[in-house]
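Shown next as structure tokens: one chain only, the form predicted on its own.
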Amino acid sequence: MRHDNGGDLLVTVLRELGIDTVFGIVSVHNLPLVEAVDRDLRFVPVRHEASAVNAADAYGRARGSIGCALTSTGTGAGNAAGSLIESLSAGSSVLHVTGQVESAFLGSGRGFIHETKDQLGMLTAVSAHAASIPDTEQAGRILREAARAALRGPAGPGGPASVEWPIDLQYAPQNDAPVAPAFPAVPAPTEGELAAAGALLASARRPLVWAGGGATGARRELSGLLEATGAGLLTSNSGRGTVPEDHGQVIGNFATSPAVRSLLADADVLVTVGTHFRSNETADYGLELPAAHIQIDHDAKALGRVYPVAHPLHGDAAPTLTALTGHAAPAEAGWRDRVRAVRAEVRATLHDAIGPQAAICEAIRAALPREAVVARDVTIPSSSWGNRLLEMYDPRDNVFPRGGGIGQGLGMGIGAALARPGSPTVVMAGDGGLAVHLGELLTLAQERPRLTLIVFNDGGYGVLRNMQDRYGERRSGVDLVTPDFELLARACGLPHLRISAEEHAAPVLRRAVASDGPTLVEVDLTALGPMKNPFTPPVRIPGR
């Protein structure tokens, strides 16, 4: 098949992998991708390349999918590369395409604009696959390779995939002979692996499960073993809404907790699946799990990696499951219900120690519809009750930055808004991590989406802030100067709306949500009133 130029070769890609939306920055390196991109899709153009790449990533989240960002080349490229190790982080599925100087002239380093030094090797530090276009014979293969590379599947954990291409190649012709990629082989465990583990399983009588993101293709599996053995589920923060999030059996993302200490001392087997124990989840690593482990991954290296492991079991996690769940016996009397005990323990007490911000969780909650997103960006709110008490029913609604970046929660629910239009989506960003991307409001105006982005507002960066006033003498870099919200809405044509009391939560996010359009809501955390114990991340400061 033969296309005009390599935008129209794009598109009959973007076209074969379901996209209609790409998110990106308009330049002299990447014009004929735009051009046919905005003419036949939905191009939407971001103020910065970092938020290209999280709009995508999220985009593809919220559909369970795969999203495409457009960068310009070197400073561009570079712009993208903190989003695309967050990707990475995630194993969340994009296609990264940028451009690059005129082919003949690659690697010269003449100074043409936009070049930079080994630009194809930044891409390969910070993606699971990166690739340059050759010629115009091979551009196809090319796009569709990495586009399967970056898939997330039974096969492999999925990732980043960049592509340069020479801005002389995407002006030419293109000859296209379509041919599906190949698919490397599903990993399996033996017959005997899968009986020795069974039949630990089989002996369990207070038995708990741990899922992770990598256990989010196998929801009803997993629901299978939790009703087979009548075990609780924690999950880690990827892994959450795997099973529905009211699901009696489900603790969630408490396992640091005290009563979920306690649990899992008492638990005579753990079950982990797809879970890489990361080190904000597992108190850094000091949190003890059962001897008595079975652990399920497709990544051959995790398997013992962090805890060890009595029965690893090397394979996708749904057949697995299926086949583990055959050796299954029910708890012993009692124990599914110090199992639904530990549930409402647990998020008791965490919804008592958040003080007033309890009714704003109860507000979000009560205003969305059962299956929407919730994009959160690194704040005190989502790390202290966004990301456990706030209650997900579906992974595809639960889009945070698994690698801990602060400021991309606004580009995240804006990708997540445009993939989903059909329900309301609502962001949780500190005023802190909103100013690394104010721009992206300008966006959020232009494009309109059904997006309520809610701005909890303590003058700076109250993690690091607690941090020092807790462990420190004096405060470092975290008191920051914050606009007038108010203002700063108004100029960019947004609805604002402001939270200073807990009897205001529910009607403001009630009528934000219900909007067809963007909304910025301020939290006014100082007249709200604090938590009762200050938030401090579970992180060690060595001799403290």
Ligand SMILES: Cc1ncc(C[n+]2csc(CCOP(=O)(O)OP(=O)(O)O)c2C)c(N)n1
Given for the second form:
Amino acid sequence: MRHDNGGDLLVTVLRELGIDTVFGIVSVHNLPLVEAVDRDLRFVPVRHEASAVNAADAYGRARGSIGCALTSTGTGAGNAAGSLIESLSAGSSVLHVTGQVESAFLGSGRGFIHETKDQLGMLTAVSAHAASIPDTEQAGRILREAARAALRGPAGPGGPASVEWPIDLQYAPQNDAPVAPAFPAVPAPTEGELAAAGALLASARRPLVWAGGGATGARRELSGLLEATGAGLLTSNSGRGTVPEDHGQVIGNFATSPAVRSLLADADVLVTVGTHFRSNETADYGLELPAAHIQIDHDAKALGRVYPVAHPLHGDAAPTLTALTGHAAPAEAGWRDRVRAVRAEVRATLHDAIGPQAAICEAIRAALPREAVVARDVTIPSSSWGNRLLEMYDPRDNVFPRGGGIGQGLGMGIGAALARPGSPTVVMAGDGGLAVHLGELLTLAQERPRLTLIVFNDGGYGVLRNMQDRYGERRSGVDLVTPDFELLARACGLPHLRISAEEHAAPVLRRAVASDGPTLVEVDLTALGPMKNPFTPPVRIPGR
Ligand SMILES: Cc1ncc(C[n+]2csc(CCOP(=O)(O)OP(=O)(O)O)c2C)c(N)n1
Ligand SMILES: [Mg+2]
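Would you mind giving the form predicted together with the named molecule, to go alongside the form predicted on its own above?
Now the complete complex, all chains and molecules, led by this one.
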């Protein structure tokens, strides 16, 4: 099939992927792509390429599929790098298409506009897959292969895929022979491995399960295992919502809490599914887990990488869980109740510890429909309660930077809100994280999605301020000038509401979430009052 130019071909490929909205910044090095997308789909002009990738990433996460970002050559592609690192860390699916200088000048060092040294090398370093389009015959194949590589699934863990496209080739007519890229074989454990792991599971009297982001495709299967065994479910942050968090056996993202540590000490078998055991979720790998450990992962390298494993099962989560559940037996009497009690205890303890912020947590949940995205930047309210206490019922609603980089929440929220226009989206951001990409307030004002942006304003990088206070160092680099958010919102044409006392939370959030457009809700943390103890992050300070 012949296409008039690269833009038309890109639209064809995006339609195959179910993508209707693309994020980016227009440039002389992507004009044909942006024009075709704007004509046939929806092009969202964000204000920084990093946000284009964040928005595309969250668009994919919110739909359980893939998003697309368009950037320019050189600085534009470089600006995207930090957010590609986030997507790489998350294994989330982004097709990033960027420009390149005219093919005649590639690598010539003549200073062609936007030319950069080894752009493909840079993209290779920050993407799961990177490729250059060399001619007008192979562009379709290369774009489809990139999308396939980006998608999580039997083919691999997924991640960002970057494609650079010389501008002369973008303008040229394209020949396309659509062929679906072949999928490699799905790994599966052997019958013997399953039987041995199954025998251990059958003997379990006090079982626990731990689910990570690799389990999110196995929602039914995971629920089935909980039902058959009476096991409690711990999750990483990424695994949240795989089984809805109002299920009585879901303890959730509380593994390092004292009550869960003692539950883990009493458990006799642990089944883990698709998790990295990241440092923040295992107290820097110091958390103790049962030795009778069955681990399921479709990445062979993950098996036993962090914790010793008695039964490594190399396979896809859903079929492997189904096979394993066939061997399961009910836990001892009382274990299910113990799990429920721990579930209630960890929640009550955290609720109490966060003081007046608990009212905001409750008000967000009460204002939102059951299925709605809550995108979270790296701010104390996210790290303390947003990542744990605020219930999630579907992993697609649970959007946060898995690599922990600040500044990505608003871009992610915009992408998620445009991916799911039928429901409201909430963004939780700190004043510091929001400032990183403050320009995206203008994207918000322009696109007007159903998005409530909650800014937790404490006049600086609160979490680092707390660390410096706690460890007795001077305050360095943590106190920030923050804007008058009411004036700022007005300047952008955004409604502004304020929460400065617990009793404001419910009415303000109800009103913001019910609106059919964006609202900036500022939480005045000084007026609201402190948490019981200043929050510090779960990181080890070397030497202390
Ligand atoms: C890209 C990046 N740069 C720096 C950091 C270090 N960092 C982590 S949290 C944080 C403070 C964020 O401030 P704010 O958004 O206001 O949230 P608060 O801690 O005040 O609640 C900083 C600077 C980071 N995580 N990511
Ligand atoms: Mg702050």
